[in-house]
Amino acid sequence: MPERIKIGYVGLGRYLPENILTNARLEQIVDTSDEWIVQRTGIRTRRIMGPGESLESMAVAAAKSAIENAGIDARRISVVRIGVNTHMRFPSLSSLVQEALGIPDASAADISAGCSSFIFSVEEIFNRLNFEWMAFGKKSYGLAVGTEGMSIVTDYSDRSTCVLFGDGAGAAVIGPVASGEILATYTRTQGKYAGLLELDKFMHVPLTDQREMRFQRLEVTNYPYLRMEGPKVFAVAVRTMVSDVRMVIERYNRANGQQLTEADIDYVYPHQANLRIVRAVGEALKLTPDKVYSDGVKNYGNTSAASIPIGYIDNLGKHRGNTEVDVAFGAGFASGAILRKVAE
């Protein structure tokens, strides 16, 4: 059996729409103010898809950037996973992106795990590439993408949610590396909290007449808008993310006989939900603000599954040799963390 190889990020990329939605503009749309938004969320601007932009176009652009950054031929990618929650159609978004990138015969699938979908995507690719090497001696590459069009499921008459969300995409090419490997991953779902953050059941069409094959359409709203119980989500989110960071460190230690602690973490990328959650996670882990990524939430808002890979680009080349953790939570409540080294 081949010896285990190091697997990590070999290329990163992102795409952000040009259209910027400011707090000042939101003041004209809904009963809110820049002061209210900044105080409660920390968000100042967010990007919104415009004409000609879509979930697919953003994902393709971010993926192309990551593949170029990796310096590989896209045809060497054997697995594609796209973390997305706002693609409400079929075929899968991953199949469309695969075709646009010219990747033949890859295993391509979407992953819907709330704002943690990118974490889930990376974990699945990491495990698959490890298995392919250990079982078959095959070295190949995977593509993980987080892409979201949160603007299409946001009710802009609801000031409690419309100030939060933005659109964008981030991508990572994953494969064999000399340094900068993924050390451990951890994911879980707590279904008991599923009702705290959800999208209206606009596609629920129960069969009411089997003879005539008649369906009852459930139209809760004129459009599928998300609904969130903010205060309850806040408490569970902070507790969950802190726990997941500790769990991924524990998993690594258990597997490698190491004694890595929270004090050994150089930097954390928390899901960019809002600044209060980001700060609370950092404080609970006893990290100084300079060790916790927060520019994403300030500049791009909550981009759901795209928030962590979008954040990577803000610090590209700045953290060589770091030990870092990515951690996210989202609808479901699905959550998870990645422990990794940054390439030297």
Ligand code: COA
The other form holds:
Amino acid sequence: MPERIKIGYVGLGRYLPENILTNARLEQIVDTSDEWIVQRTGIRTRRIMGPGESLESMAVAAAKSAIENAGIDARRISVVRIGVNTHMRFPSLSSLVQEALGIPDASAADISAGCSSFIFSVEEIFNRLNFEWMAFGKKSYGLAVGTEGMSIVTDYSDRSTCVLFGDGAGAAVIGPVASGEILATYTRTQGKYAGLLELDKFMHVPLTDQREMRFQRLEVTNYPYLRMEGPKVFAVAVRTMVSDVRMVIERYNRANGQQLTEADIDYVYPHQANLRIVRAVGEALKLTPDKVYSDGVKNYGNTSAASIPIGYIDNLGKHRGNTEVDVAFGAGFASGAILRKVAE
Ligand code: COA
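Next block, the form predicted together with ligand COA, ref. the form predicted on its own:
The next block holds the full complex; its first chain is the one shown before.
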């Protein structure tokens, strides 16, 4: 069996729509105020897809930028995973992006694990690239994307949710690295909380008569909107993210005979759902605010699966040699964390 190799991020990219939805504009749409939004969520602006922008165009733009940044030929990518919850059609977004990028014969599939979908995507790619190396001695590359069009499923008459979400995409090319490797990943889903945050009844059941097996022809597709019990989600989110950070460190220690602790963490990227959640996670981990990423939630709102890779770009080149953790939480409730080094 070959020696283990280091696998990490070799290139990063993102795409943010041009349209900016401000709190001042939301004040005209629903009964809210800039003061309430900033105080309860920390969000000031979000980006919203306009004509000519789509999940596919955002994912392709972010991926192209990551591939360019990695300096590799896209044809060397053997696995594509796109974390996305708002691509409510088939074929998969991954197959469309694969084709647009000119990647032949890769294993390409979407992952729907709420706002943690990017973490789940990275974990799958990391495991697969490790397997290809250990089993076949093959060094290959993977592409992980988080992209989301939350504006598609947001009810802009519901003030309790419409102020929270935005659109965007982030991407990472993953492959062999000299430094800056992924140390461990951890994912889980707590289905018992699934009802607190959902987008259900997207398609009305078309079977109208079960005995006769009669199907109703739908002329219009009614989009349902996201529904959320915010305060209940809030409490579980903080608890879960803190425990997932501890779990990923413990997994790394157990697998490698190490004794890393929370005190060794230089920086954390928590999912950018709400500034109060981000701060609570930082405080529980005894990290000062400068060690906890929060610009994403202020500037782009909750971009679901895209929030963590969008954040990487804000700190590009600034954190050399850091030990960092990404941690996310969302519908499902699916959550997870990545422990990694930043390249020297
Ligand atoms: N503007 C003004 N008032 C608003 C409002 C808005 N946009 N949204 C809700 N309110 C009101 C409520 O109606 C309520 O009024 P009431 O007391 O008269 O009933 C009051 O503000 C307090 O509402 P509450 O829901 O208790 O506020 P909160 O402090 O819990 O903040 C969230 C609400 C949604 C911001 C917060 O719960 C949250 O961020 N939850 C987690 C959501 C999340 O991150 N989800 C995604 C996970 S991936």
